[in-house]
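Coming up is one lone chain in structure tokens, specifically the form predicted alone.
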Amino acid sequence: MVTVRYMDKLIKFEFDVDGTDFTSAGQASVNVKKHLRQLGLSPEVIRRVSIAMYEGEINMVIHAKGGKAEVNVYEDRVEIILRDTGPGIKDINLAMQEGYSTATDNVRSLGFGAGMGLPNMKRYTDNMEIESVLGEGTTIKMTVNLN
């Protein structure tokens, strides 16, 4: 599902990621670089914007099995807020070193689960902020500067 919304300069994307399979998962990230281009947002922001998306998707099928994306389009930022109502991250730290991963086997071997989500979403923002709860959920807010 995508949402729309122009409210006071700002533009609003919404999306529900759906966790049941990995052929869907990445679509929010396509609309959204679709939007971005049509906005005339700079292709170096559109990447870097698309990149943590896509990453964080992956993520929410994998861990989590699905959960909502929002991208709200400010005049200096793009914010991409990821929730889910997954298991939750046990260890921050630990999930945000390169190559760390709980992915099962078979996710794996699907090509997915190489431990590099979190520190890509990281690397390709300006600021990541992950609140994260055992058993209720996490939420990943990211920023991505216009200038």
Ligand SMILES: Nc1ncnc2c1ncn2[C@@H]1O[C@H](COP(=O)(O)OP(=O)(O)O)[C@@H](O)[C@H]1O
Given for the second form:
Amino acid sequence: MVTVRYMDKLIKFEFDVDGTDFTSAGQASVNVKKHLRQLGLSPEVIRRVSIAMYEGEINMVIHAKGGKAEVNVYEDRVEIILRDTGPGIKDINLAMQEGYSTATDNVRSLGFGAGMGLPNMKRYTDNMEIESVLGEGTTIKMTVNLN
Amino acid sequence: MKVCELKEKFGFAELNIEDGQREINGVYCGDLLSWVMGRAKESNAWITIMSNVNVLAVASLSDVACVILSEGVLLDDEVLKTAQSKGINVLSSPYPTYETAVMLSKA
Ligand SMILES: Nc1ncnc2c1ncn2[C@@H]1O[C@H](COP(=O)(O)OP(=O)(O)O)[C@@H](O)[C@H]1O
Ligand SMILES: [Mg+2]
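Let's compare: the form predicted alone is above, so bring in the form predicted together with this ligand.
Below, the chain from earlier opens the complete complex, with every other chain and molecule after it.
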């Protein structure tokens, strides 16, 4: 993880999300949560960022063999950017529907694959943008406002 | 009610208690982790039969007061170690999820 400070305006966290180790999935989110606590952000904001980021992190692990997570803290908002070079999402509208999932039975047996990830990410953030190209990868940018 | 009262009142086994004084403000039951993630509220007691390590990440991120494993489910050593290092309250109830929830609702 790298932490960079630009003139106390912005704090940036970066993580590699390991796509091979399902059991460690969530580490980046737990880490970010810890840092946001230290920054003194409100518990509600921290909860929303954590949940959205965790869902995105899990998706990178179960659908895209890992990727990179970046979290930027501004004075008025927290921005989460998740980038992967996985298979991409064919139909984003469909993927956004509650209950839609292409997860395998193995993933389901671990309690994931309820098709709630993307809807949760949308619900818990103030803005979410998905860019996805089949065969190239997916980038998701989410913003949680601080006030 | 407080997390530490679950053992006293119902005899649930304490697998890892970090903050027994934490107040429980409601109960959420569920085994689908991302469902729970989006629905369980902060400081709820979360009842589940799932015991893999991802349960701890969900518990920590959704900030529940404790995890109650129903049906007498326990944690593997490895997962228990993670619970300890993350400081997550985990108990085990010998009863099924429904009965466990009913017991808490009457408390
Ligand atoms: N990063 C990603 N790369 C490729 N496909 C994805 C990604 N994230 C989500 N998807 C697709 O969108 C579907 C819905 O995602 P989500 O709502 O998180 O549900 P779930 O992860 O439980 O399947 C997934 O089943 C998958 O097909
Ligand atoms: Mg998902």
